[in-house]
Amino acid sequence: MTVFLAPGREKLALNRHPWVFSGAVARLEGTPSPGEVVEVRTSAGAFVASGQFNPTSKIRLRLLEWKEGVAIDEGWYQQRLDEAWALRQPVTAETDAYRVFFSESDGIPGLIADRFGPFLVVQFLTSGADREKQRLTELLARTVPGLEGIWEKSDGDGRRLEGLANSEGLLWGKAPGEIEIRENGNRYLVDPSSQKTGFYTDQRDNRRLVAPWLAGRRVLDAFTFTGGFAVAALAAGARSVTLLDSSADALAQARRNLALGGWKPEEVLEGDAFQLLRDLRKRGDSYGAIVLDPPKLATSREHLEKALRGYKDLNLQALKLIESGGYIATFSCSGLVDFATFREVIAFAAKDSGRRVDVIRQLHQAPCHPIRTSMPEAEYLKGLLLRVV
């Protein structure tokens, strides 16, 4: 099976980017299935990559190995879990909670994998590594030591782009139920059913680094999921913690995260958090500190500008309600907004807000979540400390 690309559209392809979108493919040889792996080749015939066809999807192709020749069989496989897991051994002397493996970043399109204790929760994001669900599983079960069951929860925009249904269960060993994890010497409790995998993962650095500045503060943590933020501020010192989030699964995850510390939130507030934060405004509330970890606000590059409203939005209405000498932790997860966008954006609100807004450190994605330098939409978590006076 051969994949073709249009005149002068093999340039990124041989860069080592790994998407090529359905504009990019001239013609196909061959009648390939959903997943499959395929050559592709130049106009002219040349050799460019192997990679995994799917012909209903704009991203036609996730691209794998670079070298002719090489068969994407299952030493192959192994080979990219293998280093994978190389590039985790510090992170699992300080966490039982991290990212086994990030999609294309480590390798292999669509698979993503999360540690939490004995259990991995896995995605197969792309019917490449939806076709390979069963030998992935087996590899990863015998690649990283001392599970006890690995359960698949395979949902989200990714898959319905990809003509996939969602798919949750268990695959390997037993089923994890709720999981304690330790993550910076602090408790969580984490539901594999819950959204994503259940935790992010991603934060874990920046839960550490901003905690400091939280410490005696009143702290409002905006789309706190399951608390992640709120027990970082509590273990490090802040006085109280407000916890606000549009899902009450979420809400009552996050308090029984604060109660394994010994705590309770001043306030939960279960909602829309743009309104929320009006609200919250109108009756005279002000915070010392406050996160913003909104979800992903640009779904699409069609979605891009309104995403960006929206973050100054959020951000102008927390520079309303923090106290002078105050904190900020914002972030964006959306990839399609890069850092220098997002400082942008930041500054505009700072400029409709009328105060003096300093950056105090610039926040990025755990080490378990690496980025590629030819693949720069892998960097999709931004985050900026802000000190407001």
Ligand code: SAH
The other form holds:
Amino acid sequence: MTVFLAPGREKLALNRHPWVFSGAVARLEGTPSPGEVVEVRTSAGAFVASGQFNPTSKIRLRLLEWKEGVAIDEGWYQQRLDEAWALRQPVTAETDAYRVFFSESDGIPGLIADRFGPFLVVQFLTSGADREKQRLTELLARTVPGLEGIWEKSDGDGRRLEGLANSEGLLWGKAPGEIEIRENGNRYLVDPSSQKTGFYTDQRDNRRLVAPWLAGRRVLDAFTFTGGFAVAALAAGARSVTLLDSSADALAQARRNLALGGWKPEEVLEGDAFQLLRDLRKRGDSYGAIVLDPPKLATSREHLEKALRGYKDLNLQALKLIESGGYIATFSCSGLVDFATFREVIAFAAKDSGRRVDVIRQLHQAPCHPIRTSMPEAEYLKGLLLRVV
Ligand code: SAH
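What does the same protein look like in the form predicted together with this ligand, given that the last one was the form predicted alone?
Everything in the complex follows now, all chains and molecules, and the chain you saw is the first one.
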């Protein structure tokens, strides 16, 4: 089966960007079913790539292989898994919680696999990945040594846009209960039935890198989820930690993670951070350090401006709450907001706050979340450690 691209719309695909949008497709030869592998050719008929077709999604094609005549078979998938596994070897020495496979960046669009101790929590987020669920599960079980179980947690907006319903359950081995993992010498409990796969391993290095600046301070961990930064802060000697999140379940888990280390939060604030940061200011509170790790605010290009206003507002509120000489670790996990834009937003917030703000570290997603040079939007997590005078 062959898909021909519209004239003048071939460039991105030829440059190995893995997405082809519906508008770039001119015509089909045959009727591929969702997720089926097709040949992609220019309007003149030259080979571009092999890719998975989805008639429902705006991302009509997910490109897999740019070499002509290479079969997308079990051996091909195994090679992608082997490359991904090799890349994680240095990480396996320091933690048992990391991303084993990161979708397009590792060459199989839609496949996410996070390792937590002896379990994998996996997502199949595209029709192509979903179609190969059984095969990919078996290959993962073969590639990653020491596994006891593989649990599926396929959910989120991405699946809906692909025309897929949510799907959760046991795929292989035994079901994980709550899993205890270690990261940077700290222990955490991971509950795969909570948000996403249960724990954000992309922040592993950043938790370690900012922790020394939180030592001795009264810390506000805004968007704490299960207390990732809060635990790192307390382990590094933070004086106290306030947990803030809109999810009661996440906060309960964060408390339990603190308890693992023998700590208690100074305060737990459940609600909307945009409002709560204002309330804290009205109350006359101030902090020696603040972590701001909001969810993806820019969910589409149409909402980018609004998202940037959101980032600016959050950071301005944090700047109003921070003591002189205090630190803010601020993040954006929106793929649509690049680093330059994020720095600009922070500069605007700093200007409006009237404070002097110095960048002391630039922060990135952990290396178990690689970025293919042909797909810059895979660089989704960016952060700055700021000193506020
Ligand atoms: N810092 C965390 C990850 C944060 S994920 C870690 O290191 O693991 C983003 C979190 O923001 C989620 O826990 C979600 O429940 C929370 N959240 C989403 N919208 C929110 C809002 N408006 N106010 C407060 N919390 C929010």
